[in-house]
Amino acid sequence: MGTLWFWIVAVMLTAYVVLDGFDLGVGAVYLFVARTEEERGQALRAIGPVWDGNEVWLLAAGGTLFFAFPLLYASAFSGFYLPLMMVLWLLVLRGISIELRSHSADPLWRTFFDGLFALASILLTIFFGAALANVIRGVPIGPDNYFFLPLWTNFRTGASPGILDWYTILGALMALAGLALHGCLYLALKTEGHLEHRALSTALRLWPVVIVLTCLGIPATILARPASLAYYTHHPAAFLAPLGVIAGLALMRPGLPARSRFKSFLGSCLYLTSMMVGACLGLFPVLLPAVGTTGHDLTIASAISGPHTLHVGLVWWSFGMLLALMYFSIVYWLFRGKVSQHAEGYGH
């Protein structure tokens, strides 16, 4: 049951990265690719019907983490409490900017909300990338299973790291570049006209950046936490994850004809999924690695809930996921195709 719930949480976090990742990416490139009022409205209509639903996966993953691995939930947020509050405020500000922009005809207020939407999206991608890098690298867990992280120390990994060091900054840059590319490919798939071509042009510039950062990130992860290779050493099938990363990078090559735009977007989805699966395989069966000498790793065995909780939770989780999958299938089917350049409100 512990292994099952580990992968349930991993699947929901991966779904969040892939689904909410493209509308975060749209926000990150919003001011650069959408330059007119018409284009900005078109970009927002491209994510309008789905952006808030995509965030459900983050809430579901957090709730599942709470009852499946309560010790991990308590320990992680003891040290990440301030970043968590910042992420929540950025999610709120991002939602407010999308909603209030459509209720104001004043150009000044629309410009303000446009900037707020872009800034919140960029900061969220940076925060999520740095947070994942902190988990992979490890934190100084104490004997009581709690920890404290300063914003930075000496920018090195080791026994006394900060939230920011060379590895977590690299993780933040990888997340920003990867999700920005993901968003550009989504806009190229869903929009038309100048916005479509500008999104594709931006994707062409971002694609080699993502390749370079990925080539740096994989060896950097091994350097920051050599134990991340342990599972790969004992289970060679795990190397399918880095192969998936390579395949995703190859498939999402921008500049393809219009009929291949969907394949490029699927390549981006494969890239993000493989990166997340690779990170989870590098951690398994550890949930939160410890650095230093005072504490110990939080593992599945040490953080798992009781059997009754897990069995009852599995029943309700299955029912909830069935409803969620039905909802997402209907929404994305109804929202298929490109958005119009001249429509009003959300969607087509």
The other form holds:
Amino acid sequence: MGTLWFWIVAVMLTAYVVLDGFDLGVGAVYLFVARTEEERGQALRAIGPVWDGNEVWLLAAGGTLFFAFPLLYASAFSGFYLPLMMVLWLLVLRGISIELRSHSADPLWRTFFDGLFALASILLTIFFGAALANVIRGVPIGPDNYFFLPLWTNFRTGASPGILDWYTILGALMALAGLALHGCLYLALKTEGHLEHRALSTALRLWPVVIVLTCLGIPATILARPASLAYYTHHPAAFLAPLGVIAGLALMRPGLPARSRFKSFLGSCLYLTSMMVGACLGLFPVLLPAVGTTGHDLTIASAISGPHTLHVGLVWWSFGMLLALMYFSIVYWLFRGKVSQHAEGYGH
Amino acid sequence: MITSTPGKHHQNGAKHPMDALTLHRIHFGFTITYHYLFPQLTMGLALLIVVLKTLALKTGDEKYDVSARFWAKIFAINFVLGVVTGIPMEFQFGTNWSEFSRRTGGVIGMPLAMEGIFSFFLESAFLGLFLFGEHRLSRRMHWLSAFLVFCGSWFSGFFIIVTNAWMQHPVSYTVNAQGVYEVASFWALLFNPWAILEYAHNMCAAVVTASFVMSAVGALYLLQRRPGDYGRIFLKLGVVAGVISCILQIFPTGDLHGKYMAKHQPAATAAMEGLFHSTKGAPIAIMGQPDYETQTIDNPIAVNKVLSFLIYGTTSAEVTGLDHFPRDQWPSALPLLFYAYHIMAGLGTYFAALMAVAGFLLWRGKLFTARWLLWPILLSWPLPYIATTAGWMTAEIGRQPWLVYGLIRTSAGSSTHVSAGNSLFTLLGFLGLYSLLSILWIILVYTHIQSGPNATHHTEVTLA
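Right, the form predicted alone is done, so what does the form predicted in complex with its partner chain look like?
Below is the whole assembly, all chains and molecules, this chain first.
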């Protein structure tokens, strides 16, 4: 049961990374690839109907984590207090910048929200990458299962790390590059005209950067937490995840013909999914590794809720997920195809 | 870190006024109070938009579609502010209240996760269709998307109320040796009687807020003598919804909720009413200033025997006073609780009176020209926000000193490793950020109301 819920949360977080990932990525390259008012409107219309639903995956995953692994929720959220609060502020700023920009035609008003949208998106990808890297590297959990992590210490991994060290900064850069590429491929798929071409040429330049960072990231992970390899050495089938990473990178190679756009975007989805699965396999069955000598890893066994809660949860979770998949299919189906260049305003 | 000299604050073991626990409480209290300014409007407005879309479908009158489009824009502004200020709420359980989360996550985590999965997915998917899809969908499908947005937002309210109701009136749980709580019966948690009463009372309040806002915009247009029918449409729908919701707000929802609370949280009821001593035929204090030291109400305006009647249906029943309970079980912010409750109840009475007069004039066909009444209708729109906030303060301050009533004290729930300095840092951050949101809200809602429904109508025409 615990293993099942580990993977349920992992799947929900992966869905968040793949789905909200592309609209975060669009934000990260927004100022650069969308230059005119028309192009910016087009870029926003490409994510407008879906970004809010994509972000719900984060909330749904958070809620599921809360009831399935209350101890992890309590320990990790209070331990990552400051960066989490900053993530919340950035989510607030990003949400209002997408939605409120269109409510006035004043160029200054729009420029302000354009800048805010791009900045908040870039910082969010950086924070999310660093957060994931923190979980992989481990934190100094105390004997009471709690910790409190400073933003930085000496930038080294070890017994008393900070949120930012060389490894988590690498994770942040990987997330920024990976999601920016993901966003570019989405824009190349969904838009037309200059925006489409600029997104494509940016993707072509980002692609090798992502490959280099990925090649650095995997050995760095083993260096930062050698135990990450444990599951892989005992279960060779786990190496399918890194294979998926390579396949994703190969598949997404941004090509010029229009028919390859969807293939590239799928390749990017495969890449992000495999990276997430690979990271989860490196952790399993640990949820949050401890560094230093004071405390123990938080594991599935130590953090899991009671059996009745989990049984009942499984029933409504399955039902709810079916409904959610149905909604997502309807929305993505209705907004299929390219977003035209010359539509009136953003929505409404 | 705040370093404090051992001065007068620490005499008699009194806590520093800015200790971590107090700051965590202000942190949650401020962010949730601010957050709830938006959903109370959007939940009520979602219902009124469905009514407008239904009228459009039934009559085929384009004006109702234009009205729905106008209110959808106001809805969208408030919705996004509700969403972005709501995300911090779920996370704050873990960040600032980690002990509470660790011990009760197996119970309250469930409705919170269900809110995400059953309401937010629904709401976000169909709000996109509702706002972006009017030209892509058939009229019936567009109505359906409005209806599903309404369902999503009302489900969302339900799951939050279930969470709060368990804290107010914990039912159906088991607890292990480490003090960790689990759900004993899923359905008993979901249909906690407290949750049903609280939900009915709260959703009525949301409709009150929305109908006052809609009536106020209608009254504004009529007072401005704007051409077109929209002033009349908004005022009519606002007043009809207002009359119904204001009555339901008092009876039966408020009445039943109050009686249930008197039964299960007698100390909170005694403090709300300012009843220090158990009394047979207890009077109701309509106004006054409770004095914690002397245990009396200063300058009271009281009506004899009414409190006994309201709670027990008979004028002679004995109502338990605060003297019945040990001091460490008295709600800690007693005067604030007294005022919050009285502000809520007083405003609720005023709303019912105002709407009754407006409803009468509407029936007689005189409302649209009764400028003397349009003024108070216009000026009253902020009051439901105050009443609703005061109502929630009554519920939450009344629950003190408990975080989960009778089971976990508030002082045992906060994050032990998050210091006062860190909590204050992020509290100030939220204060600054939410000030920005308030300014944007005022600018956007004001300009949208000033430009009016015809503006949206005209752009549509010129583009066509």
